[in-house]
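Below you'll find only one chain, the form predicted on its own, shown as structure tokens.
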Amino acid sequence: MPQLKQTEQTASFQVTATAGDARAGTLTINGQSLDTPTFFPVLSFYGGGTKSSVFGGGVHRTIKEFMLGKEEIGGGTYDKYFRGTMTSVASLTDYGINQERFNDYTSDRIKDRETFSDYNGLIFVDSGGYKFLHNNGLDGSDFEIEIDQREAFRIQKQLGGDIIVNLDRPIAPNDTFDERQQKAERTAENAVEFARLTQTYPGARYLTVHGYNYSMLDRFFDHIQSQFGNIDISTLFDGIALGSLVPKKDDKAALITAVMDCVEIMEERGLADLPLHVLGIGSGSIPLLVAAGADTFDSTTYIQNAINQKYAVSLTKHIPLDAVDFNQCDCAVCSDPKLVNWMQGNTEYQKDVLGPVAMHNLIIHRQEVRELRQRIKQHGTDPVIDYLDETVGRNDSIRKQTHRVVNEALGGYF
């Protein structure tokens, strides 16, 4: 085991309030702070395009125009919804780019480019482990790049990620015991190399873990710890990222179990002071997982729902776009006659119909998470319990899991 040392701390996480297992806090990285719990919208900064197209990406392009307050969408101040964003190494070749363009995309930090120079939010760059597990690397129109831990980190660094994670090997629901063991071993090996490569990295370093319950997660942590020997991993990482849950996204019971058990194991292993990020989960699961102890989330659901012409009324309810009465919403998008006209289909490009819908959906995400944060900061657990009962608890399919979270994570109803 090569010597690993704790380097100058560039990230911190301070819990400022709790309500049962739910907690509110402040995540600070290189002087930039985010209040938690919070949601990182997944965004493709490079969608196959060029500078003149804000680097393209269809609906992602329109979202970037909102992020940057471009005149194309009428300006506006939407930057408060993008104080933290998530992107992935794996998304770089989603649009079939050639090697010349790939080299351009990875030649400078995102924030160092003129196009994105006004963006000052935190960028979380995922390693793309889920995609690379199936494809083994980046596949462009005229090139292929094999991705290992060193190459994944090189690209994360080139993109200028404020938060980065090790290259992981997510598990799948139908994996055999041996397959899960092998993936845990590979992820643990990568975690050691990641820790070594990033010792002087000026950003937050998160450790990925995978599992659906206490037994699986505890074994995964065992593999990690065995690779690090006697080193206290809480001194090497700034957060824990829980993955492999996307195939379980509609199984609220499984999601709650995974987060509750991960929180318990983090406490047992002296990692409770680190923020817990849940990879790839958004919408109606967020209130339950916040109550269970998760701090941050990322997801594409705000865009995916827009692409399916679904307009968010809340985190758990969406209605068809052609049935929306825009007068019922006072968000910045629905209050703008030009954007309402676009969402009604009166524009040339489909991205400009769906982009404002995605922005509206994101605003609903951020407003609801902010409300949760404020409830946690109030006295006792009743404000959070009331929120759950008034929102997800009214959904027949979620009510049972709402009661479970209240009873197991918030101390019960009375």
Contents of the next structure:
Amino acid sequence: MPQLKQTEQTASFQVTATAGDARAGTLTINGQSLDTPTFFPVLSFYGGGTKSSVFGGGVHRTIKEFMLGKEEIGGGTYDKYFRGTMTSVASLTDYGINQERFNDYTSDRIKDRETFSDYNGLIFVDSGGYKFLHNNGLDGSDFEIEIDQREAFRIQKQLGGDIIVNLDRPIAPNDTFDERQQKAERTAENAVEFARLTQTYPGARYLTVHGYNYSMLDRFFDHIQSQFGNIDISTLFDGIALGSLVPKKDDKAALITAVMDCVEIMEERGLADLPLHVLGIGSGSIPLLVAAGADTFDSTTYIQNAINQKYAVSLTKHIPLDAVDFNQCDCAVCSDPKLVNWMQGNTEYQKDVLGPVAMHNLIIHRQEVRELRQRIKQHGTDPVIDYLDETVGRNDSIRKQTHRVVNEALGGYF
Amino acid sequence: MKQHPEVNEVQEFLEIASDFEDPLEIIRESLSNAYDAGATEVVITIRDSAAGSDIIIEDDGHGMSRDDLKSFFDLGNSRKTDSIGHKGHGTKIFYKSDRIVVDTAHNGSNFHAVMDRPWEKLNEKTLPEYEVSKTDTRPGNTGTRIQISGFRSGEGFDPQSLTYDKIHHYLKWKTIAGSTAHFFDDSQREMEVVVDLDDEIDDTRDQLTTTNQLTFPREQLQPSTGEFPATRMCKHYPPRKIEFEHDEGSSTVEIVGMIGGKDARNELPTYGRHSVQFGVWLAKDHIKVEQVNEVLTHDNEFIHFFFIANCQDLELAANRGKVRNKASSLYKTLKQELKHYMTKIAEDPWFKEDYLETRKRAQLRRRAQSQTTSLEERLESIDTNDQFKPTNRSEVLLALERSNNEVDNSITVKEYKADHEVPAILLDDDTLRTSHVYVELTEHFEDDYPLGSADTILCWSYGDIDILREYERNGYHGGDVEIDLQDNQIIYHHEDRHTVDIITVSDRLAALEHQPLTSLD
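Here we have the form predicted on its own; I need the corresponding form predicted in complex with the partner chain.
Below: every chain and molecule of the assembly, starting with the one above.
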């Protein structure tokens, strides 16, 4: 095992307050800071389109217009909702582009393009492991690229990710023990190569881990550690990204177990100072997982819900778009008569009906996470408990899980 | 022309008094009235004599004025506004008697009121009258004494049934003597309640003394030792006030309670069947009204819980027996709030991990002990020289495998699905055979299984040969059956001819000695 070490400190994570297992902190990467807990909205920077279409992509395009404060959406200031964004290597060919366009997408760092030059948020570039597990590479209209750790990193670097993760092999709920071991071994091999390749990378490097409970995660960490030998992995990575939870997104009990157990193992293995990112999980799970100790999240639900004409009133509650009274919300989107008019269907393109809905959903998402952050910073666990009680605890299907988190991570009610 | 609807006064009195059946309700009403009158002591005396029974309630409250006394006898004319008996119905229970005598001292006057034969008169469609006389008394001399003679309950009032125990439990469960107000209001006035029964009724003690406060069994968070370590465990859950919004405004529910094992619960008074009185109770005036155990999730047995949820905005039926405004948004929201709160209790780690786990572990230990005992007994009863004899189908299969050592042709069990009608597939001389399995062949016929559903019947023995012969004689399932024990076959003729082979395992095990029967005759 060659010597591996991080040559330059480009990322740091400072915990500033805790309430039980929940923590608030500051994630600083390349001089930019994000307050945690925080939510990274997933978006597609290149939705198959060209520069003139803000790189295309339907609702994604309108979202990017919000992100960039474009005239098309009235030029409002929405950049504060995009201080951290998530995109995936795998999303590059979602629209079946040709090789020429692919080469264009990966020719310059996202932030070095004129189109995105005003954007200065942190970009988290996922390796696309979940997608590559099923088809081995990037599949365009006239080309295929086989993806391995080296290639995944090359693209992450080309896109200019501020946070990047190793190429992983996510597990599935019905995997056998042997299948999980094989995936863990391959992920661990990739992690070593990733560590080697990224030694001088000017960004944060996260290690992906997979497992639904303590035993699975502990064994996974064993695989990783055995690949790294005696090297302390906390010196090589700037964060842990817990994956494979998307198939369990509706099973709150499973999500909580996974996060709590991951937090426990991170403590046991001297990784407690690293931020814990939960891949692909958003909405109503966020408060429960924050209480359980997770720091950052990403998901597309704010867009998916908009596409399904669902307008958020909280993290757990959505109402059909045609039943919305926009006067009830004072967010920047719902306060803009033009955007309200669009959301009521009075515009030519569906992306302009649903784009503002997605933006509104994102604002609700971010506001709730911000509120949660404030509660953690207040004294004691009561403010967080009260928040959970008033929000997710009012939802019949997750009330029991709320109580579980309060009991296990926040000291309980009695 | 506008007209007023008319009220038949006599009928109205009858109807309302009829809502009350139980003589104990006299006590409930009197206690509430006494408390409202500022009493610090109430004495209830029940006498049984040849001339009839007397229930006497005396309190040291501030007594009644002439107007108060009028309200006492009037219907729906209570002078109270926010106290327990403000409907003015409760005292009408007194009308179900032969005589009511009230003496009440108030502000230097003593009023003496007598009503004779109220129930008889009401039933004769006459409004009973009462007579009031006034005398002077010392200003400091206050209090009320009510004497009800010859009370008529639905099935006749039998004072002998009113033991101290029964009254005590009723007091704590249904009256202000079981109030939980003191958990929420430190200044709640304490009132002593004394019950004195005739020796003829109950001579187990001189009298019963209690207060107007319900208290929970002592808290014990740790398990005890012994076989049932959780049974005395008990945790108190502190009083909580929860405000909630509903369509009609906002309300407050005050919840207090405990979780406890059987021994802890047994320290509480009992009203009705002990096992069904726990769970969550709705209360008004901090007096329990009815259970809402549905606010506990289905995976929690209500028996461990005893919670009282008081809401002053609940409206009660005239006899206080149930909640009247169940269709309201208030009631529905209240139940949601209770459900929310009770889930927190049910998810409390003490309940889930300490108490329930202690119970579960003890139960498993007891089961293991009983299994060990029975295993020891079984070991002792086994004589190694005894011949093995199966008692169930699995043991028949075990015997079949053993029999392979004794005979030339091996029969092995390839598959056994106990819950299937044809449970076994046997491999016999390279041939797969579907097979029924019985300890005795007769069971196949007794269980009424068709004869065409398998190739083979595997059994330990034939069973009662005469039973088989009867089937042969009378036919089976509308066809003729021939049971050929010499060739170990059953031949069944209905529309077709079907042959079923019989494998008798006991014969295989005793292959050398056994002389098979040649026929059933």
